[in-house]
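First comes one chain, alone, set out as structure tokens in the form predicted alone.
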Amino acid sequence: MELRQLGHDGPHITRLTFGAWPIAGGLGAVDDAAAMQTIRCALDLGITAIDTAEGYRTSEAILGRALSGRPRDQVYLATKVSREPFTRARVREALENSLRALEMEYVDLYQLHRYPSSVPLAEAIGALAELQASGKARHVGVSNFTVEQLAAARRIHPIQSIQPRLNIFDAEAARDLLPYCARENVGAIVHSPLAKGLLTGKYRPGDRFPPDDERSGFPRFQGETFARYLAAAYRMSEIAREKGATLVQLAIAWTLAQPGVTSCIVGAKTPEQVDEQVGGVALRQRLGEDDLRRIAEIARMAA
């Protein structure tokens, strides 16, 4: 697996992070022992990054057990304060909670899952500062920050990465945030490269989700728009075709493509779909100026 170095002095992690949200069935319910088989394969086909965050159910104790008993060293886990105030009480709970559930003595970065609301950028800033003098947190980082927001940050203390969504339907990071992050060495680990699976090819116009699922909730996944976005989808398909590989592929070659960007997290279900993930980091070698514009165009089908 490829890596790449997180940040100006940050350690090298994998170019795919395995994204814990679906194991915990945030996508639909996953059982415990699917979830540990999809853990593990990811590690053995060497993905060795990991994120999560206190608010993805009952995520961290499924990692806590599926890692217990490998070398803490071997991988490079990264969770996230989700429930604000994003107090220095409340930040330091939150950390010493996931650590218990996580059963894990140190997190490798920690980072605020939004901007806050509801206390000064200082003190959460402050409290992510804290943990990280205290060793508790190798490095800290934010999470689904604006440029603007993210550059206020670091004139409190110093952030390793960002998380910013980032997919063939929602670029908007690429045009600003990225080229900023690449030209400070702010680490950048997006996540939805899959759009919540609308870049799976997995649905049809139609289709409904459980109530369990939180695509059930979101206007992407209804009606009209729902069909417009599988229709661009599709005619993306027939790109990954051409090239031998799966939408899912292309989705992930496309958001590795985009300058900027240090890992991609992808969320999995089950042990096939983290091996078709892999073929990913492969396809972006192949993927021209002329793929590029092309699925932009497309793209532009589904705004």
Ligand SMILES: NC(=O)c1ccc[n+]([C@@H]2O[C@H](COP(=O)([O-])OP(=O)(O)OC[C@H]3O[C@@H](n4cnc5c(N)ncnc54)[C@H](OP(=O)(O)O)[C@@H]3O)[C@@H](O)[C@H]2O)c1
Contents of the next structure:
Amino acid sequence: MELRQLGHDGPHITRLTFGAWPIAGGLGAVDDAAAMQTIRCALDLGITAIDTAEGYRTSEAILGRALSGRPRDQVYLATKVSREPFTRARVREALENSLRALEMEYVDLYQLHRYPSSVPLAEAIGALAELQASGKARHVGVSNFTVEQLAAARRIHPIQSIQPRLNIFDAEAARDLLPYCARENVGAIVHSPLAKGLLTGKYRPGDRFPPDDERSGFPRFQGETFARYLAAAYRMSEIAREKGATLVQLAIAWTLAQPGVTSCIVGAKTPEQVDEQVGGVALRQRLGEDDLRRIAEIARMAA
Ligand SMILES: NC(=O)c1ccc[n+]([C@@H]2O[C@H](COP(=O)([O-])OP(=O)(O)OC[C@H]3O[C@@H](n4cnc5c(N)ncnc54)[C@H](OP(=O)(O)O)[C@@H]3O)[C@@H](O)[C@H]2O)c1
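Can you now output the form predicted in complex with the ligand? The one shown was the form predicted alone.
Complete assembly follows, chain above in first position.
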């Protein structure tokens, strides 16, 4: 799999990162065996970067079991502190818990899940800096920060990467955050490229999600809004067909085509889903300016 360097001095990581929220049931129940097979399939297909979080239910423990026995340097493992307050003590304790669940001695990237709401930024970033100095986190990063918040964090300590949402329907990060990352050489590992399933072609208007699936509570997956997004997705799938690809692959290729993106984090529940996603990396080379313009026009329909 194609690699990209993370930030100006980070390691080279795969352009797809395995997103480990769905295997822990975040988008509906997934049994243990399917979760294990899905992680192993991703590794077998060459996806060696993995993203998880303290807040992703049992995700870290599932990964710990799936990765047990593999040489540690064969995966690039990123996790996050999710539960606030992001005080020094809480962040330190959260990383210890994550390391125990992951059965690891260090993580490659440790991130704040969001901008701290109840402690000063300097305290939260200072906590990350201490963990990096201890060697338990090789690099540190942030997630869901604005460009101003990222710049403020970088004035406190070197920040290796940011994790914003980015997909055809949620392109805000491409306006100012990703150009800033490209200019400043900050890594960008973007999340939710399939808009949590809207960009897969498998859903129809009126489809409902079980209560344990986070989408059951998202306005985008209800009623007329859902139908409007699906209509736009259907038109995108026509572009995908012209390219001999699927909508999933087109959505991933579009994300990878945005300047400044180091890697895109895709969630999956089955080996077949991962297998299809991998085709998006090669499709990126066949997406031209004209395709990107057509996709942007259709996306405006849904907004
Ligand atoms: N930092 C943050 O705040 C944040 C927020 C969200 C996500 N993330 C990270 O980003 C990762 C990706 O986001 P996400 O998992 O929420 O959403 P996503 O990648 O946009 O969508 C993943 C879902 O799409 C469906 N799917 C995937 N491949 C498919 C295929 N080939 N065919 C049909 N359906 C397919 C699956 O759900 P169904 O089969 O049920 O439709 C899968 O669970 C997460 O796992 C997490 O690591 C981070």
